[in-house]
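Presented as structure tokens, the chain that follows is alone, the form predicted alone.
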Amino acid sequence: MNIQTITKLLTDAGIESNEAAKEGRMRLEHFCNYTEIDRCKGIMPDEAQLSVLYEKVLERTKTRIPIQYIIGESYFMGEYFKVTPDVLIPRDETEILVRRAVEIINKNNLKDILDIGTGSGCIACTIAKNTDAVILGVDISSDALRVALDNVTRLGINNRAVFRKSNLYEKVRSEEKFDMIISNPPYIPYGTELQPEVQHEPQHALFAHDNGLEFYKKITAQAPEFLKPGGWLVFELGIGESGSVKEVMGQAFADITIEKDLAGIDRIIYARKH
């Protein structure tokens, strides 16, 4: 038995080869204490380590539970975040959203940020770590907020990222005003067939009515009430939704910009309040 054999188990189960190789490394480190440093030194995993890895990979191929839920954490923009099935797994596409937000915040010296649908808190925490802003993250799920609070503690930014249970703006006070509202909202249209791994993620954080536009419309409609003059609204985009979201935002926002991900897909949209 070797790493290649174990990786093939994953690819035969329908997991992409790049993801399978990455999973193998993550499992070795988590379950066998075999690190990248060991690999660089030319130290090979022994039979006992490979046997443990084999059993864990067999479980994975049967259940298709994402590796991040199995080990309880996910890597995002240089940090490991706690994740549970109560929150979405942070994805590479969301890094594009956060990097642009951090750039805008630092360039314009923005101080007050609202993260709607904060989930694990990965967006809020990463912004807090990389700017001087204070972030309020809101989410309808108490379980998700507990995960976000754990991540704040992990990163030591308790006074910079704070969280509140709220259905969108419901518990945001009218006197609270923000320089930026950012969101990676649910945007998958109901009825869309999901990959087996994604089916383990919280459905309320994935699906939206109105062909995926439900939360773009709701967040945009009230955003002007909670944004300071010239404030920013920043969204991650679902595939094929950029034109519709731009139309939704166009009534109250100017200088709308859409940016693509590495696959050439429209991935983020941002604009300023009129």
Second form
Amino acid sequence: MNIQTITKLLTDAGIESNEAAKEGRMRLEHFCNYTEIDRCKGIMPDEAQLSVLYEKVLERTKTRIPIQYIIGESYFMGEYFKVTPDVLIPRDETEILVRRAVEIINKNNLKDILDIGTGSGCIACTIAKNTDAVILGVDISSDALRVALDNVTRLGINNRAVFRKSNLYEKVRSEEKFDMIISNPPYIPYGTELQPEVQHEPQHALFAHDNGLEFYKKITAQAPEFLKPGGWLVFELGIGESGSVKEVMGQAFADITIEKDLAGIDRIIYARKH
Ligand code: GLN
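To test you: the structure above is the form predicted alone. What is the structure of the form predicted together with ligand GLN?
Below is the whole assembly, all chains and molecules, this chain first.
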């Protein structure tokens, strides 16, 4: 048995080959005590390590549970975040959103940020880590907020990212005003067929009515009430949604900018309150 045989098990099960290779390494490190350093030194995993890996991969191909839920961690913006099936697994694309938000916050010296649908807290925590701002993260799920709180402790940013259970703005007080509202909202239109791994993620974090526009509309409609003059509204975009979201934001926001991800897909949109 060798690594290639095991990676092949994953690719034969329909897992994309880059992912399969990355997963193999994550599993070796997590379950077999074999590190990236061993790999760089040219030390090969031994037979015992490979057989542990084989068992774990076999289980994975049967259940299609995402590797991040199995090991309980996900890598995002240079940090390891705790994840459970109560939260969406942070996506690489979301790093584009966070990097742009961090740049805007630092350049304009913004202080108060609201993250709607914070989930694992990956956006709130990485903004806190990379700026001087204070972030309020809200989520409808108490289970998700427990994960977000654990991530605050992990990243050592206590007091600068705080969380509150709230369905969108419901529990945000009218006197609370923000310099930026940011969200990676659920944006997949109901009825879209997804790969088996994604079906293990919380459905309410993925899907939206109104062809995926439900939360863009809801968040945008009330954003002016909670933003300071000139405040920013920043969203991650679902595939093919940039035109409609631009229209939704156009009524109350100016200077709308759309940026693409590495695959050339419109991925983020941001604008300022009139
Ligand atoms: N804010 C979290 C993330 O970007 C969760 C988003 C969501 O659940 N839709 O990963």
